[in-house]
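Only one chain comes next, encoded as structure tokens, the form predicted on its own.
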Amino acid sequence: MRIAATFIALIVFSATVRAAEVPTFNKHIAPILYQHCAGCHRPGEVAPFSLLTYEDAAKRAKLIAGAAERRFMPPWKPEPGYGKFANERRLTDDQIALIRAWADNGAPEGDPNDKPPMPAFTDGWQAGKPDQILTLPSSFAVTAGGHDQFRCFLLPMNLDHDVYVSGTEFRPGNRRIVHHALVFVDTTGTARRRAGNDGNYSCFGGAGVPGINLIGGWVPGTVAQPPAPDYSRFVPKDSDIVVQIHYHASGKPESDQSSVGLTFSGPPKKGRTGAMVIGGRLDIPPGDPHYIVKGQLVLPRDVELTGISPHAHYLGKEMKVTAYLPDGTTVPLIWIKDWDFNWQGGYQYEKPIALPKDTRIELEYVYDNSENNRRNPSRPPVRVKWGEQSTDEMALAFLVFLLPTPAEAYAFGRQITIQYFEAFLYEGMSIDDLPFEIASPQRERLLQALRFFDRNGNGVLDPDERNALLKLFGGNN
């Protein structure tokens, strides 16, 4: 329907153009490119060519029009009408029709006086100079071709005291090959042991260690957010920063030495915490083109939702997350019809969404494990279950919530963790099936409790054992 609407808009717009003026680069096209495309399509950035000048754009007019009509560029996955997000890169149907009319009429340059000012881009740290800058200890080499690489780098903070982090900014060293990055803090030392003497290790989908917390990220076009002291995050001494970087080849040998900047402040005055909606046990048969998994999370108190990050791997095809309020109202949170792992991202809502206690947040993801899925990493397809590897799958939606106080945020997080335990235990799963993303202290505590309450030693709690365990965890809410 959306493609048909775009072509109808093109026909109507083209008729209007014939009756009025032919669009020009300076008056009509440059404003669109500068707003939606120049963040990536400029010298030194990840896109393969610049679109800042008329000469750059005119010789690619047909290519630009086709990519816009297919919604391939600019890359923006969420469907319109399913969440209103800040900094949306989605083009309107009229803008797409305008670009096509310009390309079909010879891509004229137009009056130089109509050209808008060249966009200004901030060099260096966009959110101000950080209090601590951590840089990859050495350049990481990326070959001219071949498969994309997902690499985790250990960056020790080397602090002898606890801190509160109020701002995180990732600065790519080589934007031609850095596709995106995720920044984590590890308070357990697990990543340090995994990285070993090399200081890095192969990873996919996340940092690949339990108990690690996501604190920031970067994709091309990201606008660094200023520090938020009211929502600062406690980070104990001896913690490590772990950066997962997705590299892709540029056609020639390259190297990268990216950095992370951290801003410190005092303790938080308000509460901010994360939670996940987790899909059920994944068991995707080979050849299945439409495997559906669902999951839900019930909010134990009133909150404001500020951001969402859907996550799956290469078999993911479609994902939808919806909030069902106690009064029966439905609030669409996000819908992605053509999931692509290479263009995943975190999405901030234009305004926080108020969600009352007992709101049910549901996810429904669709997976394609057939040979027709061009992104399927297995040929022929194989059975796929939950896991961290690229050949495994996940069904997650990361959510960011605001609460009035840090104490309420802590209590909210504890209540959510209990829901995770209940869901997995009641599905007959063992504790080893819990995702790595669940916080390490709770995971370790539950492991110890499982060993204690699993009186028959079968690795799965029977109903009486399970109820006793949940009473232990829920007794201090």
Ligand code: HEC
Contents of the next structure:
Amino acid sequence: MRIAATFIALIVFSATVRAAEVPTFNKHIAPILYQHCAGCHRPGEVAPFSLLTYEDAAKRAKLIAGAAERRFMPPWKPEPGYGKFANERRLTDDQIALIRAWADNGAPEGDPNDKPPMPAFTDGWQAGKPDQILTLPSSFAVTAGGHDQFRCFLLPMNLDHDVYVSGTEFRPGNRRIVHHALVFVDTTGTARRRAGNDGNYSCFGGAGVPGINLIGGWVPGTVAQPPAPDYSRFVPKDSDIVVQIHYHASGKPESDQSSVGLTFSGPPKKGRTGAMVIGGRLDIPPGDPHYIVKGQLVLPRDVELTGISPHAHYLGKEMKVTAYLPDGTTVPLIWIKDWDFNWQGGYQYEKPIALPKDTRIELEYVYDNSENNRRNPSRPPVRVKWGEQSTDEMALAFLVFLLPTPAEAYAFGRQITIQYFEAFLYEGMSIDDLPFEIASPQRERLLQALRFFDRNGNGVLDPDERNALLKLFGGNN
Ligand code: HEC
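Next, report the structure of the form predicted in complex with the named molecule; the form predicted on its own has already been given.
Full assembly next; the chain just shown is listed first.
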């Protein structure tokens, strides 16, 4: 009797286990796809197919399982454990195992009653209707095939008064071809000159406009940030918005007319400022598969770090940014093991990270300039230096800091600028050997300043000449 009962219990037990072991689309898989994939895999979006319906997903079950296991999908570059980010787009090991088990068991549909409702998406403004909407003046044509294009569009604000911008939202016109976008504000008229009569120009790494002026960005799947009036940014009248759009061909002739929405508010109550950690003098020999670049920034006061955007071009392979606190603590800020220029993005920390004065933020990037790097734009590989072109390289981490007041943010920004100059204008530097990080037109102006400060005309920046120059920029020495 006892044996029989155990036997029956065992059968029941193994039957439930087996039933639980075969995941179904409706119960197990659809919730994962709707949450983590549908943002891009739905009709009219950037991904090459939709994953909304059972039929769409089932016929690709093996492909989906493979892409999830390789962590190729969903695209999410930062390694877990190196910075805790908001809106993390990463499947858990359990979710990947579920997808694999579903695919290996013939991708069953399951009980219709288990099916979750289709996710709702808005094609309109996600963060509310903006105060000013700037749209590309005409639609931009992208041919069916060929290379990706990086285009900067001039969007004049045409305002007769200064404003404070508290929110920026980019809205792609054609989601099949817009791969990513960066929104800049230009207060210098540089973009106007570059755009000329066409209203746009070719640009790659950024917009080629001086200053730390990135105010927004978009990649597929972006969750629009609500306006933040406490941290609004002063934008003088006559400023222009410049949007850089990365287009990729869809296989059909396409066109795009994207928009940027701006929300205005009163002056800021708190301080927010961007700063960059810049890699050293990179000069990558052809064929070198493992070229290391380092750079650092020392914080002149206590701050909170809220976001990070690492940046390199096609040779970039691995990126690590780490904070070394004065008490000896090490705080990893981000680690990307397999950098892909096509999936660059800005990452927001789940909670702001408090970093005390004298924290040293170090960047260490690795570049692969060999033929084995399938993204290498030069075949055979060539010597690569710093620059804006897709065949040049960069080593940057753009950081966003919060401070108690706008005045403190401004002072912090100036101190950081002086630090850049101290690093750039090294003692004994030859006057014509201007650091490569500085692009024209500032380059021309700085060259003039350097020649002017070379009082003894020996072609070298002597210590007293360097000090005089740094003083001009507000330095202490
Ligand atoms: C941020 C946008 C985005 C998200 C989110 C996303 N995908 Fe993709 N997916 C793409 C794009 C774009 C491609 C085309 C390949 C490329 O351009 O890299 C793609 C390609 C694929 C492919 C084809 C891979 C191959 O080897 O051909 C599969 C399978 C796939 N995605 C599955 C998924 C699954 C499953 C999820 C969710 C767990 C997901 N994707 C989430 C954008 C996305």
